[in-house]
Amino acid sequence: MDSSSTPQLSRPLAALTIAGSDSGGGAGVQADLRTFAAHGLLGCSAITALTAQNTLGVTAVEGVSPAMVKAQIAAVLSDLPVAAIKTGMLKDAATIEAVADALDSAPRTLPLVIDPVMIATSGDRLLDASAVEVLIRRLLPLATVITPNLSEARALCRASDASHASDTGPERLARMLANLAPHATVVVTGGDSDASTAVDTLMTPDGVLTQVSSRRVETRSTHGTGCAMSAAIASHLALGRSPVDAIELAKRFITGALQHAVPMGAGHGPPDHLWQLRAMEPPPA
């Protein structure tokens, strides 16, 4: 395993995820309290919607109020060493307008990694339609770094107004989420296309635009992929790394979860979260 991936805590750290419950365990806060435990540091969460569902799909959804959302973060914030925040999904608008509200008394420098989760890979939609005005308005602007795919990329820029967004590809699509979100990295990935290799597409905020790539792993167990990026993506940057090199180094996460992982469930499973830690055991006597 590189050492550079491997986390050297001087002091105990914390990492907070604001996103839905996965029962089925592969994606969203379980997810990424995986992924914050495989860097060394504590996952906190604030669980914004409860999700009944497994690999093969969601059967029910129901939020939880924006008051307790914000409560959560709250009690969390006021006691805890927390390093980097996340949000995966956010349901509405209401629960998008209490997240940022409880932000507002985090320090400014706290890095914040927005994972906008849309519609789920099975199609089910996990953010109302109106809510994504007040997710550009409200939390963008916050943002150190931003993960959407393609899809929600081009969701993202037909929300804020610009033309011909289904049309674009990456590199501007990437430019146009620039704007809306200035103090951010951008990472537009690649995860979910048909090409044989994964490439996300960077740009930063002083306009350098960047690809990284990595061969395809071809698995089922790809439920959840976003939430570990972008979870993972918020650990390096806990642990001091900048949002370049916190990106490049969750997608070795990612690859290496996506090789490790062995296949549960009837649909798409979950990658190994825990790969990382299993290469450093030693082998049985």
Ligand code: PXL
The other form holds:
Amino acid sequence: MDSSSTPQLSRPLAALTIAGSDSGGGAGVQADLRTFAAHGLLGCSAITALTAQNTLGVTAVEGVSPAMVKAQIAAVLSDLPVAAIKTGMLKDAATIEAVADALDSAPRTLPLVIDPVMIATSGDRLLDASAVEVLIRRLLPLATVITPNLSEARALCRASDASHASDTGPERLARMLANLAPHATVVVTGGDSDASTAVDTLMTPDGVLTQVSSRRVETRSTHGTGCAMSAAIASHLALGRSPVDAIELAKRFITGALQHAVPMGAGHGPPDHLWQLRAMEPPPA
Ligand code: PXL
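Follow the form predicted alone with the form predicted together with the named molecule, if you could.
After this comes the whole thing, all chains and molecules, with the earlier chain placed first.
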């Protein structure tokens, strides 16, 4: 497989992100839409919350009503050729219930990537602690892929009553999460550790445990890396790839986006989601 190329689309395809807006453009819906575009897909969105933020952190958060979240999802799914869905920031329990209700009417075959976003890189909370249990009960059973980082994986396992999750390693966490998301390939991402390689731990629904490694890229342009990773996985699922292939390809996409990032802002700027397109640009005249 020529894994670096995006296949020619025989028909137009869209992907839907259900996530929060990042006014600074690096994470959330903005990162997802750039990532979908980079994979040749129309990006549709159901915005769950507005965040006022920049590369230094979040200064304000305001939710969108659950009814409006549901209406956005229904409007998109009833008309556009959505071939995969991802969720990001879901803010609170009522929003998760609305998303789960809206997805109940989506075809069961539509791939769903759940990025269980809890806390921004800046330390700001993006999901109420009390909503973790609702995420587990309503959304994880619907997932095709889930992409927690180590601390999100631990929070999910703790909330599901798996005691001692705090000192548990990625392999055991992936096994525990496979019980909570029985149809999903679980990816416990390790990119935010300090090691010289970024190692993700994968567990498929049939119980195969593997690791995908990439060289760590030294950069401060890491804001929204998890958003772009889950959106890239959703993009490859939309294009017909298997979950494991989609995860490997998404990891290469992220590694390139980090390598090509140009620092922006005084804090953590975004990776370059459009790096593959820039490589195709003609040189300046
Ligand atoms: O990267 C997680 C994330 C998701 N969604 C929104 C965010 C962030 C991180 O800042 O702002 C809206």
